[in-house]
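Consider the single chain below, provided in structure tokens and representing the form predicted on its own.
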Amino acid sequence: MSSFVVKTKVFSGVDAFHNLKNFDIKHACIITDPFVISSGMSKLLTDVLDEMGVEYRIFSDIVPDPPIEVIVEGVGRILDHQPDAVIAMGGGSAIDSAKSINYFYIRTKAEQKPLFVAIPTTSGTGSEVTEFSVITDRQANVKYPLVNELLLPDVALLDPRLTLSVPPTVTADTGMDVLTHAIEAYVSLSATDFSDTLAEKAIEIIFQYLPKAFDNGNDIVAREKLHNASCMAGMAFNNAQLGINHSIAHAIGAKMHVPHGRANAIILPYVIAFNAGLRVISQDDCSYAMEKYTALAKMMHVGAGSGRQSVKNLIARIEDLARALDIPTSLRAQGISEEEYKKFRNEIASTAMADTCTPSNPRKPTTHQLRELLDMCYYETAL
């Protein structure tokens, strides 16, 4: 038996903010980052709240890869305010921070669960429709994924205008993060027909519209499509889970501080080859992953006479996209020194093995295999 649940109410388009008027909000806590405030993007939100007569406070101390200390400070602020709505506005770090802050507030003090609204300003994480959050222990150089239904936003507002200022590099990284979400959800052991449908549509949109948004950041149609694809991929993986691509990317981000979407993009071709069993003759049953990747290849019109060739064509298609987006093809090309790589290699493999995304990967890895996979990603071993 399988299940598929979408609890977040999603509003998409340039008038998305006005849908806040459908909710009875008296006191709101806005959790965001300094750029959202300085850029004036927050005014799109506060103007609507002012029209509604909402009393609100803003906590804008969010930083990338949100550390535990910022979460603790945010909880203190929200405990003092006790709002009936928590509104997260920003990229993945802002939304993840708000999720964690809201979660600990509910568990600590809240008499009633506040309405939780997520407003993404990048098209990548899908965090506005997932019950996942990632926080960082900077002392230990470890990222901790949190998973709980209380982390799931009640409402998501997808306004593509918020993404117009996203620079090409970030557009590329976040777009490849969406692609990785969709592909991992599609081949996950927990995938269903429902999650597959969303994943397939997200993949189709990424290949069609990500290069357009990368080349012209003011293409509002491309921006809206990517915003929707990010949300669809989020719905898919919130139900189907992810795999070792994200397990490794989490560990690399914590140890070597590679942007999350960039790490996913570099790793993706090698993970596909591993899951499909392309490089070695193995007793592992890779037929499920091979079948799913072959289906994606056919969907993208690069299918071939055999499953192996279809998967190779799929990988080549992804590599072509990455090159068009100026994404490095290896961890070494990303600027990580061999000394630094060797220092963290074993720890990254062990951490990835224990990551919550690993159990749903279509091929069960060993720590040794993850080390070999990392070597391929660093030295750009031919696939």
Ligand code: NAD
The other form holds:
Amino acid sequence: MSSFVVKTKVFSGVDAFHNLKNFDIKHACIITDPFVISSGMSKLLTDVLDEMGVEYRIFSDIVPDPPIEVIVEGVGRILDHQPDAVIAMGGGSAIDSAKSINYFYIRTKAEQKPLFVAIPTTSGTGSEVTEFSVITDRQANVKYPLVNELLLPDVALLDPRLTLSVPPTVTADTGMDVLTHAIEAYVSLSATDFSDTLAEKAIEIIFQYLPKAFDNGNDIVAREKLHNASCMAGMAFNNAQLGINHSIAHAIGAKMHVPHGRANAIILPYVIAFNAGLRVISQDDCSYAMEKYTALAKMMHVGAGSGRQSVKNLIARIEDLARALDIPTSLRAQGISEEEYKKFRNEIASTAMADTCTPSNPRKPTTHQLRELLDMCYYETAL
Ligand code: NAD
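Starting from the form predicted on its own, produce the coordinates for the form predicted in complex with nicotinamide-adenine-dinucleotide (NAD).
Zooming out: every chain and molecule, the one shown earlier first.
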């Protein structure tokens, strides 16, 4: 038996904000990051709230990879205000923070669960439709993915205009995050026909439109497509889960502060090769992953006579895309010194092993294999 649930109401397009008027909101708490305020982007939201006569307060202290301290501060603010709607506006960091703040508010004080509205300004995490929230413990240098149904947003507003200002590097990193979500959901042990369909469409869009948005940030058609792909990949992985690509990226992000999407992008070719058992003929049964990657290769018109060659061609397509987006090909090329890498290598492998994303990976790794995989990502071992 399998299930597929999409609870969030999604409104997309340049007039998405106006759909807020369908909801009965009196007091709103807006949770966002300083850029959303300084860029004037928040005005698109506050203009609509003003029209609706909503009283609102703004908490705009969110920083990338939000630490526990910011969540604690946000919970204090929201307890003070007791809103009937929480509106998260920003990248994955702002949305994840708002989800956690709202969660602790519901668990401690809220008499009624506030309406939760997510308005993404990057096309990457899919956080607007997932029950995940990734919070960083800065003391322990660990990123914790919290998973709970209460974290799932009620409404998502996808306005592509909000992403026009995303700089090329962030466009590249977040776009590769979408690709990784879709590919991991597709090969996950929990994948279904429903999640596969969304993942396939997201992958198709990424290959077609990510280079366009990277080359011309003002291409509104490409931006809209990427915003939709990010949301679709979010729906796919919210149901099908992820895999070790994300487990490793979470650990690398926390220890070595590589942007999340970039970490995913650097690791992706190596994880595909590992899951498909490409490099070393393994004792493990890799046939499921091999079959799924081969199906993707065929979908992308790079299928070949054998499964192994098809997977190699798929990896080559991903590497070509990453090159076109100026993404480094190894952790070393990303600027991480060998000393720092060696300091964290073992800890990253064991943290990744314990990550909530690891059990749904199509091939069960050992910690030793994760260490080997990390070495390949650092030293750029040929696949
Ligand atoms: P982010 O939210 O950390 O933002 C990165 C930078 O981009 C920030 O400086 C931000 O101010 C800026 N920015 C945001 N929107 C912009 C815009 N429109 N124009 C210009 N600059 C803009 O980046 P992200 O990649 O969206 O989110 C990453 C976080 O999300 C990580 O903490 C990651 O672990 C988490 N994550 C969560 C999920 C989930 O399901 N909840 C999934 C994947 C990743």
